[in-house]
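One chain is shown next in structure tokens, namely the form predicted on its own.
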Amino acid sequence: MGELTESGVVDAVGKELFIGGKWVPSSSGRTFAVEDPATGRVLCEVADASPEDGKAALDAAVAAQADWAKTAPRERSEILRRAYELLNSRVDELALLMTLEMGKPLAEAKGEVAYAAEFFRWFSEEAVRIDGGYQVAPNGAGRFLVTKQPVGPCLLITPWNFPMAMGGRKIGPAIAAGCTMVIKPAEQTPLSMLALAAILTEAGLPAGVLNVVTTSDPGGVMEPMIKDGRARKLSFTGSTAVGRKLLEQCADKVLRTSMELGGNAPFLVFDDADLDAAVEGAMQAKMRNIGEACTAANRFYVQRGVADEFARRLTERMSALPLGRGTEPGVVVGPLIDADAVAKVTELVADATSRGAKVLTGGATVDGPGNFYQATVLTEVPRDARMASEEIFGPVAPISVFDDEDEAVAAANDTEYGLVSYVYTNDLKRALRVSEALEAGMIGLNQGIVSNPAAPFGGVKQSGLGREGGTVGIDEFLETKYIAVSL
């Protein structure tokens, strides 16, 4: 695209609804403004979809999910192959597209695009791997042919953190199944889902497949699409708060669901851990992503022996992490999405001070433009402050102390959220059963990054429901079919 700038990236995008597999303006001709997190200074304006247009885009996907559920696998999976190296091969402009909506660093946004590449190589391979199944009756009078078959017309709704990973995390394995689909991007950070409809348009995907509608009003636009009837599934990154909503709505027509909400991950660091290996993994959990994800480690206990040293260590590391604007060289620490989430991040860090939290590093806003805050560490974090409850989603790591292995188990699972937790030790035995105590649907041992598209992801308890990724991830989006056959 010649030299890569900041404006011409941004121009390359469409701006307009994507429906039907055309670029179309919202019905009403509103817009909504996209700014740069890390200045405050308007990208450009989007088209604000209205609930008109939610039921274009449903009728568009309704209209061409018979034919798409008759393509060959390997046809899907050829166009998904073609959207892997397509997205490899635009990884700089992309890159610098969702820095500019949503403030990661660079490095942080090549390395989404690059990950949201793999849900796309991934499920090409599962496309043709869709299996069934032959078996006798046990009374050996008949037989029972079983397939799978895609569910249907899809909504899809992605959060602003991971503006391009979570869509493709969700339209890979719909594609691969067979299956059509509206998408709502995150109002914030709407153009890297337009940019992803644009590529994949370019390798071949057939009109009315995927239709993306973006839009500030996520809840009157979707809602007549849900209680519609048409749309057979829907499948939610977001809050906890929202998913409970969006439930009760799926269930007046008993839309399949698929729900990745809210976590509170603990990190337990017991005494025998490899303190060096530990750290680097808090580093890893706590600072992806500018602490902005629901994988983040929220909770960090750490064994009495060791965590006098490993705070001093994970304060040396936090407080030489360079802040600023996502796109200046060497910068780790860039805005959070909004001053909302700042002042709930100053909110937090405050509340655990008062309750006697005692701050070694960071702890404050950043003057001048921009949503910035710093990285922070605190220690002697009370049990009843509210980040001990409450998703920080910022680059804030509270350490409390425990003292024998029931306390930490006790401790880490004392949240309604069951998303992921993470466990520093050397010890196998303890490793085995506190990988099994522990109240989550994925667990990082020893390491501080699960997220990988062939696993699956998914959590427990009040951080969702299904999982996404892996070898299951594809079954979220097909529906199992038993044909009865007499002898």
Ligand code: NAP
The other form holds:
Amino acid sequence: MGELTESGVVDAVGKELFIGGKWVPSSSGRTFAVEDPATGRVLCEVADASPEDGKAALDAAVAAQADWAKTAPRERSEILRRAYELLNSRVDELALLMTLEMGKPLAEAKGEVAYAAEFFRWFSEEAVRIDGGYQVAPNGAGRFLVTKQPVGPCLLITPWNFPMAMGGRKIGPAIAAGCTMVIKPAEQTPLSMLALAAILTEAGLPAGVLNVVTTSDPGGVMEPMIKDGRARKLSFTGSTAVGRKLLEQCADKVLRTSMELGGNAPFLVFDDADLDAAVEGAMQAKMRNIGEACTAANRFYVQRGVADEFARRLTERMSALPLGRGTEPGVVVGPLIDADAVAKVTELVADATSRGAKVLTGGATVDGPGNFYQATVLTEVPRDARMASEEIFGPVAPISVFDDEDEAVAAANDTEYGLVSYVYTNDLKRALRVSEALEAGMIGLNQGIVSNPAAPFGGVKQSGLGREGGTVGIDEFLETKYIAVSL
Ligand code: NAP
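Given the form predicted on its own above, what does the protein look like in the form predicted in complex with the named molecule?
In what comes next, the whole complex appears, and the chain from above leads the way.
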């Protein structure tokens, strides 16, 4: 591609469904619009799949499964490695495309493309390390052979907030394990996934292994596929409310599930913490992705001795963040995904202030066009404020004060979610004690970002089931088979 232009990167992407290695229009002929959340402008139209198109995509995945499962692990590994290299060679255009459809600042979009690429590198390394076993039976007479096989055709559903990385985190291990798949990206951000499908094809992925359906009717298209009986697994990333519904649907044919759901991350700062590091970590944990991350710090609990100073420094940093369209240089606070997201943040802030919270900076929307909300710090946020139990999904940092460790841990755990918790302390014993006591799948210990393709990502409680990434990530796409051997 020559010089990068906004229309150029949008024009370069396939807008049709990707089924059986071919780009095809929706059987209904319908399309839906993809908008730039910073301007409200329509970027393009993409194919709007019908339930029949969903079935065709599943047919293609089922048809490709047997041959794909037989490919040499090294062959799958090399496809993944090529995808990693292609993604990195096209960071600029893919990042611009992502910023246009999702709104995040360009620098963050580049970070996400690199992060997505890392899943392909990691799983290219895992594809050739699928292990098994040979064991003498306890009675000494028999032998146990243990081997791992691909689960089979998978259904993958991803959210809009990380339009490429959430797909990479599922597609990478599915390819490595030898599974075929149908993926449905979020309606608001289908373009990054369509671009990824083209890159994987260029990397040598055979027809039918990855099928992409874009649709404005996610329930109508996915439910028949889930209940069809031929897909063997559903891997979902999105809200807990939708995850619950999908788990019920999966019960019908007893599909295996991986569920990466919502979060409500507490961020604990103890009196003995390195305050510079805590403020830096708070900025990352809160403002990554404009606060629209499942891992976003949703509640700040700060010990009384450092609470005022922490609030002062965080306010100083938050009030200095440049706000604007993500394509503009230096912007940190891009638009939220849509008007509903702005309305939700507005409602949660109004609820907190009506219960006594004080606004230290921000606290308001920004005149359009676009869906902007100011970077905001609230203090004296009471524990019964709605934002203490609901995902804010925006650039709002609510601070509450605590006096002792037990109180902090109890407040942190007082949620149905359990994805990630952040802890800032310089006391090693406290660090380990609190890390063990927190009900979360992941802990950021003196660290504001936990995501890493080489580490097991996932939550407990209603934040989900299963792990993505790390050495266990591929297991989600493998079945263990035991062969009892009589000698
Ligand atoms: P969402 O509304 O649950 O949507 C996620 C995906 O599910 C989208 O592709 C959506 O399609 C689809 N969907 C919606 N209803 C469906 C149905 N009835 N059947 C099948 N698919 C359906 O979540 P979101 O607003 O896009 O994403 C934000 C949520 O994701 C937050 O709760 C966040 O915490 C969570 N998240 C979790 C992780 C993690 O790893 N734990 C990572 C990122 C995000 P449409 O786009 O067409 O609605």
